[in-house]
Amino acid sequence: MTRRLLPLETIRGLAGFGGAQRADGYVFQPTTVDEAREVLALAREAGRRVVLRGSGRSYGDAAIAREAVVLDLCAMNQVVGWDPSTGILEAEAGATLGDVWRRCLPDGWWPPVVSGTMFPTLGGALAMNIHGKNAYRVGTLGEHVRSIDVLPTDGGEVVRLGPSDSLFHSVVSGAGLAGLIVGVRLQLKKVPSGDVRVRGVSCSGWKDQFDAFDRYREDADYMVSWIDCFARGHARGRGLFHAAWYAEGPSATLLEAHQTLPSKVLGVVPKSETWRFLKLLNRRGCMRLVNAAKHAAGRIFEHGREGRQSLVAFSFLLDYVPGWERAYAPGGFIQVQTFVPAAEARRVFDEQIQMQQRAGLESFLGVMKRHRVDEFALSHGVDGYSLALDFKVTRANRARVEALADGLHKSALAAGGRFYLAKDTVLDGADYRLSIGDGLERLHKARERFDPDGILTSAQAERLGLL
């Protein structure tokens, strides 16, 4: 049988958000479910596997695969239903978190879980089951979904799954390997205004960090902390913790005009050019000073003080500087985020900070969060904490960074830790499978139902042995 050839003009080079992993693929962008069916049929006729892609915000290789058909769902981005009396939104999978808040916030509703950027699509966010700064309180995004519509890869009828269906918790969190999520019904969160109250706590070391999370855990709506990864000795773990609460305020704060991030830094420098300045600073010596200055500024200007921020300004820190990831070009960056049970977190995180210092590869940014367990098949949730570390990759240091990442992963795994596929770039497959329990068996049951021919793939799935 002669296989159908795919149009050469669809070939594009694609990368993960971190820019450290790349692959060419045949990119198709359907606008309807029927067009998505046609792309799946075309892939079968061509004998190609299919990788699903949204806005490409997964850091590593979850949305790329060498010479595969790339089914880009970004053009299926309509909000098809919104009920401000119940807070239930219905949207196509390509709608982004930004699309959701812009539609719903004027009516006093906010997405229950958001990542650090508003650009992920709902389909991608659910495939990775994202968490936010409120993970310890409300869990992951999938816990707030009323139903998803799933298109099987054999082109069959769309199936609606709710949380009571056995395969729901496998498709959500399934890394895009268990059918196409084409529609989502999401329960949003009612908010009293478009602002949050934010309190800063300067932390001199790990004890202060963990004490702050414990102190505000029962009260705050959001918690997050920055870690200075260059600090040594008794100062290891120092940083700046923030707790935030939904704030009362005038209805005008709900409007997009109040939420829009400024287009210039200090009213002068266009944000679109800021990444060029970051690129100049993006080296070990400069970042050591930047981290020290940030810690000093937090101690002087923010410790014990409370201010107000818009929900967008507080939630989407990564969007303050458009294209900030370009500051890591040409090699890109790798983020290692490990999730460790509470009883072991302080010891493991301190060990990890020392490991990166001994390697001379200090993370330029460290972020700590609190989490809880959930029921999803490929869950990263633990009753504990996560520490995210960003590492610049160059041609000269790539092997050393990957070796360091492997050591960081193993330190978490030995403590009963878990990993987050949205951030993974270089995780060892055996380590991941050890961490996930029966999650792969549950994923495979969902694949038998929604991908019976096994055409869905990704470079990450092949690397980790998920198929």
Ligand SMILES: Cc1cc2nc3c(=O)[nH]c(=O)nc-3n(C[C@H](O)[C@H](O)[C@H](O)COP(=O)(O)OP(=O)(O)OC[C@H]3O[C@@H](n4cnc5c(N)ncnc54)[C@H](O)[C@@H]3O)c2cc1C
The other form holds:
Amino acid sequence: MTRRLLPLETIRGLAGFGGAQRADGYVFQPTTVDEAREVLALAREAGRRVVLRGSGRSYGDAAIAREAVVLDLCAMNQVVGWDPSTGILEAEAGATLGDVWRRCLPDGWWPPVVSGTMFPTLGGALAMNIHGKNAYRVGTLGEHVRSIDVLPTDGGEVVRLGPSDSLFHSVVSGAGLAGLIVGVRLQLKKVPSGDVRVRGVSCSGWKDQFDAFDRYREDADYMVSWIDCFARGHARGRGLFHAAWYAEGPSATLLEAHQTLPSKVLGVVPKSETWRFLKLLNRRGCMRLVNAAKHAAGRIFEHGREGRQSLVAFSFLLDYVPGWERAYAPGGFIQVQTFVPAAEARRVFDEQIQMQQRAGLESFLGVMKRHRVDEFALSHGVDGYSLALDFKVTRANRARVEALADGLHKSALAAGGRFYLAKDTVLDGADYRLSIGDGLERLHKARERFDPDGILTSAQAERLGLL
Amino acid sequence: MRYERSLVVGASSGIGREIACQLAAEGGLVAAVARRKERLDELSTSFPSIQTFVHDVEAADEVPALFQEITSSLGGLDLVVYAAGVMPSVGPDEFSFEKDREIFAVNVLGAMAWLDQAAVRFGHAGHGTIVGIGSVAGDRGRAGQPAYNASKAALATYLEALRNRLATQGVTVTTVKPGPVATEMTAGLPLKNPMLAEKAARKILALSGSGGERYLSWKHRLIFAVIRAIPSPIFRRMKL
Ligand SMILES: Cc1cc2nc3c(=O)[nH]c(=O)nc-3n(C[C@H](O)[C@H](O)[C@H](O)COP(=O)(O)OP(=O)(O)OC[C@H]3O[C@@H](n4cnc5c(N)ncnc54)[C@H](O)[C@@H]3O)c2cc1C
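Provide the structure of the form predicted together with the named molecule, given the form predicted alone shown above.
The complete assembly is shown below, putting the previous chain first.
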């Protein structure tokens, strides 16, 4: 049997957002469903597996696979329909969260769930079923989807799935393994203005943190907290909590001009160059000071104060510094985000902060959120909290970072915790499978239907044994 | 381990074989390409991490498909070493186009067939290392081996051009120019203290990431700087 050759010049070296995992793949960017079918056919004739890829904003190896055909959806990015009377948007899967808000915010609508960056595609966001700072209130993005269009990998007819279809909850959350999402109908959220009111609460330790989440939970539209991972002793868990509410206000705030992020940081440093500056700071000694300073500033300037911020500035803080991840080059970084039931969260998070301090590998950034349970097959949802920690990886510390991550995962797992594939780089497959109950069987049902030959893959899926 | 996945063309004997073994001993995956199946079988028995592919570099048309089969089977590619080379004995008055053609097919065209593939792949992927085994024999045109000298000179110039083309694309191209090395190819020659292939391979791997034209010792570097500078009319009269 002679196999078709793949065009050599389509090869690209790809990485996840964290830059700690890499693989070469043959990248194709179809612009239509028919072109996507052709890519799937080519892969089959070449005897290759296919990995689906959106904007590559997952931290680890979810959207890469060695020597596979990479089906990149970024060029299928049209907003096909938008109805400002119902707030229902119809778009191709490669449209990004940024494309969505730009189209809909002027009419007074905002995506119901957004990640900390506006670059993810809708397909990628649904494959991971992303959550936002409002997860405790509105759940994950998948819960706001009216229907998705799925292209089976054997090139068959596109199938429309709604929440009442049994496979819907497996394709959404299926990490790109349960079928190719080509179109989405999403219910947006009506907002009174383009701003939120943001209130800061400085927390001197875990007790303050959990109290703040409890106090604002019934009322606030968004909650998130920053944790200083260097603080020890009684100060462990200290940080700055923010609650936010959709604000009333002039309709001019809905315009893109009001939402645009400033192009200079502090008015002087061009944003595109800021990562160089961050790279200088990006070491343990400096970060200890930065975190302490941030805590002090929060206590003095933000505690109890309320301010207004545009939705974009509040939601996509990390987009302020494009390329900030390059500050971690060349080794990259990994994020460990564990999801722990409410009753155990304080104990587990405290244990985790101590573990990373004992290892001398303090996370430069810690972020805590509140979540709720959902119906999806590979769900990361718990009735509890998540703590996200970023660890810089170097050639010298890689083994230690991986050992630490393993310890953090095990401590969450023992407490009935869950994990999130969009953030995972180094999970142990057995730990993951233990955490998701019957999720894997549900995933496989969807694979039988939408990927009958089992050509969809990812480095992550192979590593975790999901196929 | 510096190279996780390597491809060595001309791996059944001499320097190529040693390089394949050393890469495998470091823990890397290696694809060994050569003409002789028995030699390859022996290689893969001693090193399970060496995968073998039978191929005659004179069959340049086979290369694109084989290259893709190899990269797929290795799961990627970080290093390509082109070590295939022939040097048939040539009498002092002999002009054999048969031999010349073979020398160029193996030493030059085979290298281009393989390294063109590597260059496209590495350039687009944004990483990779190419090593070509040239020879000090390519530095001058001597009376004894016109075609062999010319082939190594052609290879060196081709590699230099690759290096210049790929410089901004994250790809390293290194030309190494071993002096006399004791291998099957040189077995019939009266060499003065040849280097062992094992040692030559070690030095070549050490230099592989340097991205320039390298001799295997500082002595050679010095001697050949002088030899290259000798004007041709004088060089003709010297027995170098
Ligand atoms: C700075 C930053 C902040 C973030 N903050 C958050 C956050 O607050 N909350 C959160 O939940 N996540 C967050 N994330 C993670 C991010 O939202 C997810 O990783 C998201 O999946 C990225 O989408 P993408 O288009 O880049 O997809 P990729 O990363 O390219 O792919 C993700 C997965 O989706 C699959 N896939 C892609 N397209 C399709 C398709 N059309 N059909 C089926 N499968 C597909 C891929 O195979 C892969 O498994 C953040 C990421 C970054 C970089």
